[in-house]
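So this first bit is one chain, no partners, the form predicted alone, shown in structure tokens.
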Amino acid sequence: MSYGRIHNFGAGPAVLPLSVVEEVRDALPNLNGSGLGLLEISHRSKTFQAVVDSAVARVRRVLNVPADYSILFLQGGASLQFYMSALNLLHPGDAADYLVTGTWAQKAVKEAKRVGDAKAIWDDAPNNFKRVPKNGEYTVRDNAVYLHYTTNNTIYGTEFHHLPDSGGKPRVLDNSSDIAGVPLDVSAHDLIYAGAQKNLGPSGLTLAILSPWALARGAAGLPAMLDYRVHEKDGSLYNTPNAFGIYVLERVFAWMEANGGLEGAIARNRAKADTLYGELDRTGFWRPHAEVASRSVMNVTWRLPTEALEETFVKEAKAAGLDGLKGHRSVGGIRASMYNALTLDSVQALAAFMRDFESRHG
């Protein structure tokens, strides 16, 4: 059953697997035979604790999280993590280095400056964020506690396809927009955080993965809600959590496990990206933003010859059942977000629409 759903290229909240949406629908009045609805059940109940335990186990399996790393379900999105990560990892007088590859990285370093000596040691703003840095193009300071980077840049459509050289320092990663969709070595990082609304579930939930070092860094006296140790001690249940979001995340990871795990997601996402970039590169009518070596498989951004033509493209695409293609309000243009649950059929439909649009407007 399609439910009249259209092709959803929105940047987030993003498309979810239809089977997961149906499971959520069925859980709303009665969660796992408890007689209580998903939106009504106590987070202290055995029924919900089983959901949390399963979510942790599935995340650990799919992402190959080391056994001694902690997995937390938090609130506040990646935007809160910009500050919370620095607050926990930096002590008075400490420094931290940032690779600034887009708007979210700019916000991350701004929030970290509230805590310590946070510095952008590489910044592509003068180039309008068309690429990510190669190793050797920046130098991590000797006194830096960690190196922070944003793996995928939703607004500009760039993405790291290599592990940034941290100069031997711990790595902190904002993994919000391509987590569970591209290769990821969790063990090479000490803190990974991701808003759920791209690949993992609904908005309002944040996944955090911490090494023992990161968990232990927090100084005494941190506000309880901003202290990773508090949340770890109580199994992400220090306060009433986003129970709905945790349930959906658990179901999304179950869907991933049933469909080839991380390797399956990587293969599907590469096929989608190859299809769309192949169309963009076919003629000179389309003008991709990101440099080829830095192109994102999750968020593809491009321009047309005029802004008026871009408006026409978005309008006609929506009428054809292709939604969410308008570029971010700060940069304009066109953006197709192709998160894990978006099917290849949707991307093929977009490519066919693009060929027709070019034939009429090119």
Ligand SMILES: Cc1ncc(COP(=O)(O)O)c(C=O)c1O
Given for the second form:
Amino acid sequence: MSYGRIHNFGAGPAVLPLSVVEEVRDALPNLNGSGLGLLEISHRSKTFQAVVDSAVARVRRVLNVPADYSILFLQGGASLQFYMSALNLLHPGDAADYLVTGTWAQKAVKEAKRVGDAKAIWDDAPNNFKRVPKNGEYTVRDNAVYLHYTTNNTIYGTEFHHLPDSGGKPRVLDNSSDIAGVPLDVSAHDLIYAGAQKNLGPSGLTLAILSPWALARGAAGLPAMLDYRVHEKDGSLYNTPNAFGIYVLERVFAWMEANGGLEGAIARNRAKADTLYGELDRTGFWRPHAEVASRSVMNVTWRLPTEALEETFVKEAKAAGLDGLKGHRSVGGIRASMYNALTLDSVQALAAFMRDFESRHG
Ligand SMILES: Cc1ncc(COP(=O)(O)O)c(C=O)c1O
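The block above covers the form predicted alone; next, return the form predicted in complex with the named molecule.
Let's see the whole complex now, leading with the same chain.
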């Protein structure tokens, strides 16, 4: 691989398209012919404003965001959105319901509890988060203002492949680890947020998409940095933004548009997932974590017969140029993250390594 790059299965920050990395390199000394470097240019300059405008337009096109929805670039990661979303949408005495399908959803409901009556109405912790709920397995409370869920559970490797029933209430979505990688109906949600460091760009940048309802819900007197309306009013430039991150995100969306848009990404991700799950299902040696119907296209998790073999797998894989395969400490085992920029070639290299590993250790 060029530049000595190895196969990067890391969960985030994650692999970016090489062409984007090269564009970033070229923009460092001189952004778009301005004579000013990407890290050195004012966020109030015309050159940078054009980057922001283009980023918003591309996100709107690629994700098919309705014209009256707002697209914001924020900081603080998805973790800040756990609290900020509740702070803006929940008023005193209000309730909100959460589908707890993994560690991140647990954190989301915990933060929302600081604001109002947030409740886990479905929680798979006793089953060690092997699946997501089907419609009909939970009931959204009458007084809930919204239903919050997490499309893809980065740590456990489960994913919603349907739009969860919200009992007619607005949906709030943590879309961090599969945004722009799987089908998404933005118009069926009122607030979507995602840390950029998986499918969209570098860490330190958060994308938020809000319906007019979500924007208008913000109570008066919120701290400025936690008030969506403040950021919306100033076009994500209320304070100094992560200018570098916005530039990279704009380039990632340009790369998507040049490569078949969202449909292209979905097809490539499907092919990668079919390759890896095909290998996992070929023999009983591998023990996939997620139930089949809830398997994630983006993060695939599995165990081996012993922890010692898992350690050997990660070590030998690394030596073979396959990095980032150690499972999250709360699940153990192996995790292969296959975000948009990971190529099928990398997944085929992993599958070949797995066949060889099994023939030697199986
Ligand atoms: C689904 C999900 N939500 C939230 C987070 C936390 O994101 P951040 O580190 O941007 O706060 C992560 C990080 O991996 C994640 O995968």
